[in-house]
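Take a look at this one chain, the form predicted alone, written out in structure tokens.
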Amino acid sequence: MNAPHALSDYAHLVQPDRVHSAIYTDPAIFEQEMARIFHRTWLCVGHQAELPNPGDFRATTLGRQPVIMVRGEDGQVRVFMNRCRHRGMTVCETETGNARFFTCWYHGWVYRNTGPLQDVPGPAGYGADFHKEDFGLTLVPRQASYRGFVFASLAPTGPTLAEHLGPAAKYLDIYMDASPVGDIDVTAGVHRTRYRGNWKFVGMDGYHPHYTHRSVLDAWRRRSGGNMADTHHGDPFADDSGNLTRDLGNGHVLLDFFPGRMGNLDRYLATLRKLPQGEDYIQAMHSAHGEARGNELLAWAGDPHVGIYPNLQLIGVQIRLVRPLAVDDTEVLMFPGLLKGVPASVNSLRLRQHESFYGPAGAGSPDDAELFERNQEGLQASVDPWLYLGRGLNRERVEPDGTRVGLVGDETTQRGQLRGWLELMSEALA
């Protein structure tokens, strides 16, 4: 299948109720996604709580470009290009660790973890016009943070992070404010999933759990009482559950379980009260936020189930980062966030719930990866290349702030993500 690639053709590929499968299968379109989305818009690099100590670092990529997120010895978190200023070799070759210096193993140039060039071998070989202060590690063109989430953009200009997040920012607050002190610990490790499928398959689909995760939903019903599933009652993915999907703009979308969860608050509080010091957590949330807001945040359970386009999703307890590697190859990193200022029993409950669904022995995430691979395989059939995403379009409503709202199983989220994709892909390159 040869898809059209001219700028104006992207609008043809994404229709109001359908999308052409080329955007999931065509390597040329994937290359354009790297240039127009991942090398230009705001990407989440991680959370500063991953780096509690000076010198802590994590090496990763923005699109295809290697970077290092590091807390310098001055306590500041910075994102540097992982590239020696001499010959361009990476200077950080392990994914995580702690280092005062980064050394290029090609010719031995040494950089401080705050960026300046510390030393070069054979300095007498350089002339008087060589100044070490001109050759520090290069910062990403733009870096900004919100509630400790570190974002970076490889474009020197563009919308601010606040403009990019828009109304989605308040859902990052919900994730953080499940802690009565508004802070988290992200040092518990990471679960990884890598699958042979396109990156746009990941997350924010409230239509599939009845089929892909039926066994999990059955287990929730059989084992109610004493686990995080008690934040729900009945079937949270049913059209009559009261739960919603939201398109927040800029590709950010949400599976909004708050209506159902708030109606089930007393049941969830009863579960918390069974935990050692569980009542202390409830009272701490009331003290920090007031009883009404505290109860709302307890109902959310720190799970906004939001996708911040294009690469961050906050689902359950996890900070999920999506890394596209090829048109049919994707890696997903899932960092469980532990709440600060809560009894250990609360974090244990959250971690056990995370492990029960995600990770290699989880009952849900491996099924999703298998599904994504079968989806990629099916999309190779190109005789009829259009995918229909019209569920709920006939009953979608728009709220005063512009948010589009559908029922929890409606494809409002898929349509919202594709609108964000189309906007970014249609912008002219600088």
Second form
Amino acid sequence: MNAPHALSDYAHLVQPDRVHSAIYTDPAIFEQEMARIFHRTWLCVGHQAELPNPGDFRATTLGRQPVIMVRGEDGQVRVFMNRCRHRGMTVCETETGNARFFTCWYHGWVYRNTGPLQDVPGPAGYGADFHKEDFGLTLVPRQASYRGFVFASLAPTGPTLAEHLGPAAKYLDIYMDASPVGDIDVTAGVHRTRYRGNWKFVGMDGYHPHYTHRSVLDAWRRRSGGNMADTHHGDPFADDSGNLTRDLGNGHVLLDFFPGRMGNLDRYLATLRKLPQGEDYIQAMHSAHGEARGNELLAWAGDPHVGIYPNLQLIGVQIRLVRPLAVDDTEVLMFPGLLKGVPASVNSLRLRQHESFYGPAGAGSPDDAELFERNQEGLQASVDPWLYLGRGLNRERVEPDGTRVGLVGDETTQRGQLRGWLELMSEALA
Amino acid sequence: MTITREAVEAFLFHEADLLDDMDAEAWLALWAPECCYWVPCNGRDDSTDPQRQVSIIYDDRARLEDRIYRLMSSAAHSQRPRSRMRRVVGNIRYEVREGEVHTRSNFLLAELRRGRQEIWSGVSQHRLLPASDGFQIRAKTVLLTQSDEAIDNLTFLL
Ligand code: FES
Ligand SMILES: [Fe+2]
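What about the form predicted in complex with its partner chain, after the form predicted alone?
Below: every chain and molecule of the assembly, starting with the one above.
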């Protein structure tokens, strides 16, 4: 068995071409991940478009810590700790809703949705040194946003959000700019899914679809004369497809389907044109971005397939948030984003495409979840504890900006995420 | 055929058997050529707009056929092994509207797979077209009690 001291030697556990199964199975390492990753780095809390009206809120967690993301009556979106300043009860017990006030039902302290403490029952019981102004809801230590994506960090200091995102920021633009007005609507609800496996299995893996998703690929091929979907021609996961994997640093990675999609643009535009007013969407994209950039963005189809480490992914039409619950238990929230400024038919298509693959009854997500659970089981066999992640090391390129590039089925993405993991885990706690 | 409570119940019980036995091809044969199989999400009901709200399932005939095709494939991992199921259908109410039978019934389903047993429940709303040998399903909406919870695997049929 593994000696305990070896398990805190993270550089030993995560090597250039292999990783030790303890990082997926050891509860003590999971606790360290909570402290060093989830309670420190930037996490995506959601997109502000989920909260269009003053008072709209979502209660969620950052690592283990309960928070509320709420649009205050002043229009600002803030992230508060979901904890009463009196004796610490959660002040918001429902996951989503609209509230002018958060009332703590333990003893009745009442907070405005902008944070200040409004009312305390029996104020005469508090002395002259008690000031309500000192007892507003606690803000997360740091909050920042990019293109409406709300991020929070539980550490008071650290890299800025811009430094954290680095070259990954432009892929958030690609998601948002599938709308001709550069904005989305995130009020279509959420698919909540869960699997009994480690959170790091939600990777960014271009090597698995031929096997994990064979049933879907067969169904698609049956319908579309050999193509996998309207956005793809041929097999987007083949090593010779032209598609790539990218490691953008800080654990951010993507499957870059742009080369294949740009080659398939005409076919995809034909699909859009078959929709009612589909041509209007194409025209709107051309007039908003110019024809060349408009076509590029149409080819991307708002699907950067990017993972922003550690808990956000933009895949298909969805904003995906990963919530680790335990070393072997993970919740995944999938919010389909609708585009603003497009014909209704484009958004209907986005919803149907999303449902067909994702969510608890989709053709894809449950098979991923099933294999993640089998992976968790397999890793209990720790006689040989190593997972091999060397695919494509022999052909990986390093670009001038330091990002790494592999072919679509190469494990550049897994290595990139684990490099980000190792950096965060190795950094001493403040 | 004459529409009687007995005939409606017999049809719903027959459908439940096909679902429990995962006899997906026979179940698919119950559906009308134009149909809608809908499981709303996020605790919503049939008053929601599926063009603006995500559903757990919103299948037309083509998507329903794809679903069954995939489910029968040897690589539908989340149903290898299959769920073992038994459901009870009850509290059946129905009315005839413009030649269609609208039913509303409750179900309670025990589902066992890979050592984990889950209890699922909800309300099913059927729109049935009388046919020579029973009914065809024009639409089925399932209001699943768990539709706003985190769910790992809903790849069996409701
Ligand atoms: S704990 Fe909230 S009012 Fe007492
Ligand atoms: Fe997958």
